[in-house]
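The chain below stands alone and is given as structure tokens, in the form predicted on its own.
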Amino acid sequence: MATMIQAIRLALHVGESRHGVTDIFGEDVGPPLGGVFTGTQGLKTAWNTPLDERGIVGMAIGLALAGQKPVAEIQFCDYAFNTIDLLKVAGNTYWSSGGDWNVPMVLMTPVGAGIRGSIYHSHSFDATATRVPGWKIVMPSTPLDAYGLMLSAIADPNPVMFLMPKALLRLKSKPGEEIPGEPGDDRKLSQMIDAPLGDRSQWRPDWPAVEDYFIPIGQAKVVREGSQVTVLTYGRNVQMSVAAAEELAADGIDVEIIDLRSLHPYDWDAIKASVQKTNRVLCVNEDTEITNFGEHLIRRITEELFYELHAPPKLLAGGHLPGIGLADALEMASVPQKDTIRAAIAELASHEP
């Protein structure tokens, strides 16, 4: 049962072994650390960069244009905001060259709250990412989805942003959602691919023979079927939304949970089908509520499905705050939690058409 970060590492190994990844790099990505969250331990193409996010993105663009296939990491998304102009260059190159130049790069970065990262390590980046045209943007909520989305990101001929919900990086696979070919014993998997503490100079991973598994970018997943309220969410909030829905089922409220998985392109067909079934919709994510990606979904739902709605669409998002506090109470008050998700669903379900 791989954790999400182990799943990402396995996908990167498959990428460099079978799918042409030439460079995996970022701050502390190479030996001896192998990534601040251990996502790149033991990878043969991993190397360290200076503490320079603009240099990391610029290097990835240059390598991609030179025919390589890089995977670059921004150690925390909080430090990606100063790379926006370069992200625009990566996103517009294929379009501006009339299709002559591809930019086959993946940019991965941890996002969101949930680990008490305080003001400099708890931001979200999803809304900002969706405002940069030319990028595909994915965020998994399970280890298997992380594995499948990373392989699809690597295979894509143009830039893909892989947003890692840091609160879920130690989440283990559920039974029936294992990576094809992974050992059934999570302790055995750890012994095979997790670097030991202390001296790692002689350590080498023993990679399991995992199989290819691709999740198409732009394909959502119904993680819980329901008939009364649709919840559109992704990343960390999927788990909390499902937990809230299970509690509400005891009160007779039947909730459908859609894990978008891809923010661009997103699965409009899945969204439309669910809203037409339930006639009520709640968007849940951690990013700040003003100019939030959920607001875009609500705008489109209102424009195209107005007469299907029995209640005004609702957004539950992070507070419009300069940062997230270190104290538990401050962090929990800043972004959605299970209880606030439950309350928002219950309020929406009670609205009379």
Second form
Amino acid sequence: MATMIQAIRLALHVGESRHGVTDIFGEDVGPPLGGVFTGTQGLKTAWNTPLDERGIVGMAIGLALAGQKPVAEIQFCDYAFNTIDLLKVAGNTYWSSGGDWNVPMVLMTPVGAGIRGSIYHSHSFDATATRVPGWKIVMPSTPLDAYGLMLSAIADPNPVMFLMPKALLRLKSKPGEEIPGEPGDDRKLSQMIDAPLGDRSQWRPDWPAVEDYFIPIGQAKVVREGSQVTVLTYGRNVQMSVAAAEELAADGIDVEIIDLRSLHPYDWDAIKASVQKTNRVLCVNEDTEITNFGEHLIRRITEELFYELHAPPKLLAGGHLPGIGLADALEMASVPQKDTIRAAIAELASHEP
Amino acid sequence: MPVTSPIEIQYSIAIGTARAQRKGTGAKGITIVQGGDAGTAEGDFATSLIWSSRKGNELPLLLIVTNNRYGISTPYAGQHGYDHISDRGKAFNMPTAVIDGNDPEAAYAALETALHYVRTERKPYLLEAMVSRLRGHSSASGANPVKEEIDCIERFERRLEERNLMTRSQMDALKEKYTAELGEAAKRIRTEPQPDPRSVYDFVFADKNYVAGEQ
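I would like to compare: after the form predicted on its own, may I see the structure of the form predicted in complex with its partner chain?
Every chain and every other molecule in the complex is listed next, the one we just looked at coming first.
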């Protein structure tokens, strides 16, 4: 049972072994550390960069233009904001060159709250990312999805942003959601691929023979079927929404949860089918609520499915705050929690037109 | 590389193409990145100096800065504490040179030296070319010719004439030929039909042309 961060590492290993990844780089990505979340331990193409996010993104663009296949990391998305004009270049080069130059790069970055990271280790990036055209944007909520989406990101001929919900990185996969080829025993997998503490200079990973597994970008997943309310969410809020739905089931409220997995392109067919079934919709994510990606979904749902709605669509997002609070109570008040999701669903379910 | 309008991002992207050509890859090519003096104040210029000179991981990168001593309306002297931008390369252990960029012969020789170094050593080189500002900036002085500046073409033409390498009439004929060619191109562009408005959505993605929200 791989954790999400092990799943990402396994996908990067498959990427550099079989799918042409030439460079995996970022701050503390190479040896000895192998990533502040351990995501790049033992990878043969991983290397350390200067502490320069603009350099990291520019390096990736240049490598991609030169025919290489780079996977770059911004250590926390909170530090990606000074790269936005370079992200725009990655997204606009194919378009502005009339199809002459594509930029096949992957940019991965941990996002979101849940580790008491406060103002500079808790930010979300989905609202910002979805405002940069030319990028595909994915965000897994399970280890297997992380594995399959990373391999699809690597195979994609476009720039792909891989948002890593940092609160879920040590989450283990559920039975039945193993990565094809991973050893069933957690301890064995850890012994094979986790770097030891202390001196690692002689350590080499013993990679399990994991198989290719691609989750198409643009495909959502119904993680819980239900008939009364649709929840559209992704990343860390998926598990919270499922937990809230399980509690509400005891009150007779039947909730459908859709994990979007891809924010761009997003799976409109899945969204539409679910909203047509439940007639009530809640969008949940952690980014700040003003000009939030959920607002776009609600705008489209309102425009295209207005007469099928039995309640006003609702958004539950992070507060429009300059940061995420540090104290437990403040962090929890900054972004949606299981209880606030539960309350929002219950309110929608009981709404009478 | 496709041309971009920001004055600095090429420096950050150049380290990527240069890494693909680094020592040990067997690549023979090098990366040349160019900018003006004012743009070197942006952090991306420092990015290219830092990343191209990492010990043991040097990059085959030729950095050329053309220094005309102005950023739009702002003089160089009031914004840069160092005498020469190329001096910044010295802190990164890279060879540097300052040349008269108005002199094609000096420029050719300096480029030959710099290119040879980058090609053979697979390491960075910073070349600063002092140049005239023949016309003002469109946003500052209406792009009018500046009479006080040395006209590099006129000066070179005089030299060609003095050395009997070309005659005045030969040079005038060349000028006329290319002026006519450019005039024709400008005319052709003005009379070309407008593109199909829907084609603005072409080439957003290299696989399927997703438009926001469209499946």
